[in-house]
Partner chain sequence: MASVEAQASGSGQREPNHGMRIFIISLVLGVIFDALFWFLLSPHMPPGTMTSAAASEQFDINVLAAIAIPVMIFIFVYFGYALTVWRRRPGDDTDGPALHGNARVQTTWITVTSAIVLFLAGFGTYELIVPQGAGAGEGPAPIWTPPGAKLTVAQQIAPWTPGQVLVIQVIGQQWKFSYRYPQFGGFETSALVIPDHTWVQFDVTSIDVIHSFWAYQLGVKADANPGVDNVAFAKTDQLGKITVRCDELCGLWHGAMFDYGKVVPVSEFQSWASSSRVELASITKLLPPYATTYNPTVIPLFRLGPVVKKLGLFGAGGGYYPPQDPQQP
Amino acid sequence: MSLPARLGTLLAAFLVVVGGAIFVVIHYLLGGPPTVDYAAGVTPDSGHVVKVYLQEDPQTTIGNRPDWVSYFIQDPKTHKWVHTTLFQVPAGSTIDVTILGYDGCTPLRNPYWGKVTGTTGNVEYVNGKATPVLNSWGQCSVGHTFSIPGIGLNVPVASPTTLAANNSLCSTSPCTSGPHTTVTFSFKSPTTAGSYFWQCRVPCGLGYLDGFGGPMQTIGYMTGQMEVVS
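Please output the structure of this chain alone, in the form predicted alone.
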């Protein structure tokens, strides 16, 4: 093979490698779910109250995994539901969270995850009623959890409890109607910036080993990140 031909072959191979790297960066590193910004315009450590809205659904009909359960987060500017589990909050602020529980009930593997921890007063409010614990073994009452281990936060998200409600759940995501509960709670964000992993603790990855695969381990579905900015 002549020198120009060898150079051409090497150049072509180099371009293939570069193109592959660009594809990986764009589609896997930069192509993930968006981050909903609740910190914009808020001065950290100001004692400001930030209101965060989420919902959890029994399916994700807007994506390529329609049978996966998923969280959605509401954009504070547009008030539209975004298919993501990434959000930002300011440091040192009170975070008021509202979660709309549209999914049905699943007994917790460990009753520990039914205990509310890390919230103001260590309680959550289910349809306006304060409770420190949800007993999913005594009653079909928990759909998922919202848990941030790094700050000791665990909130079992209540589900519709009747058989009729569980048989007529919302079927189009993001949900706008159908049986659901409204869970509210508050907590203080850390005073320093950092990234805090969060996840549902209910093994809701049906079809995967022990229910902990699929949506349970995928950003944008049942696991996410809270970014604290200063």
Contents of the next structure:
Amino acid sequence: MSLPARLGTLLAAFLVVVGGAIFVVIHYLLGGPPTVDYAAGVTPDSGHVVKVYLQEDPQTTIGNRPDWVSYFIQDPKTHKWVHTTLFQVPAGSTIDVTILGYDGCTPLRNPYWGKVTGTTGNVEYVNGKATPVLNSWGQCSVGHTFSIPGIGLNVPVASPTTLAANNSLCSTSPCTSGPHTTVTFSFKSPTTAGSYFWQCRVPCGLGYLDGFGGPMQTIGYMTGQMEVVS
Amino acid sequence: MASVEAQASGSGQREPNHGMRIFIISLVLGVIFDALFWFLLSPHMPPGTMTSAAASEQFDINVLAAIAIPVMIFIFVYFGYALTVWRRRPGDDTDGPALHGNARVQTTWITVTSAIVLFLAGFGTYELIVPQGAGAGEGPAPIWTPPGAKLTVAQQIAPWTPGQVLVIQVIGQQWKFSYRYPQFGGFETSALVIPDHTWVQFDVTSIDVIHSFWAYQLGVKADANPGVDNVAFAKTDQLGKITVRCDELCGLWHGAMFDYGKVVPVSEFQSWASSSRVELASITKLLPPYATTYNPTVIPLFRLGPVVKKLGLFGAGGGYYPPQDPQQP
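Having displayed the form predicted alone, please output the structure of the form predicted together with its partner chain.
The next block holds the full complex; its first chain is the one shown before.
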């Protein structure tokens, strides 16, 4: 092989390796779900009220992603539902959260998490009714939870309660119709900026040991982060 | 050392006793550094003295360090002495003396190191037994228990009075520890509050994967295994804040699985426990009866609501999709 051919081969091989490395970094390491920004235009620590909208769906039917149960977050600008669990809120603000519970009921592994904590008044409002505790074993009442351990927040998200409703759940995500509950609650965002992870405490990783795999361990499905900005 | 002596005897010059020199230098430095360590550093060694278990661990660490310091100094002194005294001199191109064994040195080395290791084996065993397991999980049938340990459910749910062993059940779950107080009606809470000057019995378990309950300042560390009651003991001796961490890789947010507790005066603890019992009554009645372990994969039928049963949900085991699911990433 001539010298130019050798150099050409070497250069090509080098570019393939470097290109592969760049692809891996961008596609797998940096390519996470988007962050929905609820902090834009809001002055932190000014007592503003920020309204955050989420929904939890029985399955994901978007593209070639796993069809796991999943949360969606509404973009405040476009009002479109985004398949992500990352959102950003201003520090020191009142966060009014609305969660549309489209998924059916599942018993909590620990009924203790049926108690609402960390919200204003330690209650949530299920279809407008103040509710401090949900019994996930004795009643078909809890679909998932929205829990931020770092600030002591735990909200069991109510599910449709009847057999008929649970057998006719929304089948296309993001859900726009079908049986669901509307859960609202408020909490104060921390005055300290930082990342606060949140999770679901219902063992909803179906198909995995004790329901704790898949969506329960994957950001963008049943766990994510609340970024507090100051 | 032996070879140098051989060289010296061959040249007719009287060689100094290098071994004795090294020993004396090491001894003097060892005593100085041990004294400095014992009086200046040892009171501050982890994990402190908040409980009997923690104090015992601190003492063990200090003893190990006090033994290790002279050994380490001896090695450094020997190293430095060899570099200084036995270095090659300018203009000396001759071969070094032949190496021979030295039975006295070898015997001394083996004897001293064996004595240290055997002493530490005995010391370690003693220090595990005497402080009632030294804060480590002893499994469901602990051998080394304090007087009045509560080893049956009936004993654990009997009301608590100051001076008795306090039972706290630690429940690991992704990604949070919760605590049940069976002697106060079995309420469950996210807060770890402990009275001062009290023997505490931690019954550690998990309801999902393996976790590890590590209460740093208490000197308590016990694995939280599903279906296993892992018992550990500690007696509180000081008021203060406790940091609790999970010490077993348990999933995505393992690194964030930590919280804080506190040791408070007995009267304050009684007040807190009584008010928590009332405040948490609405959720306590929904909890399964207190037991040493829980299996939420199978929930007793009488506890399940009719709609839940009709949906085919008989536990919180996660269930399964049809065979083609779940689709993988």
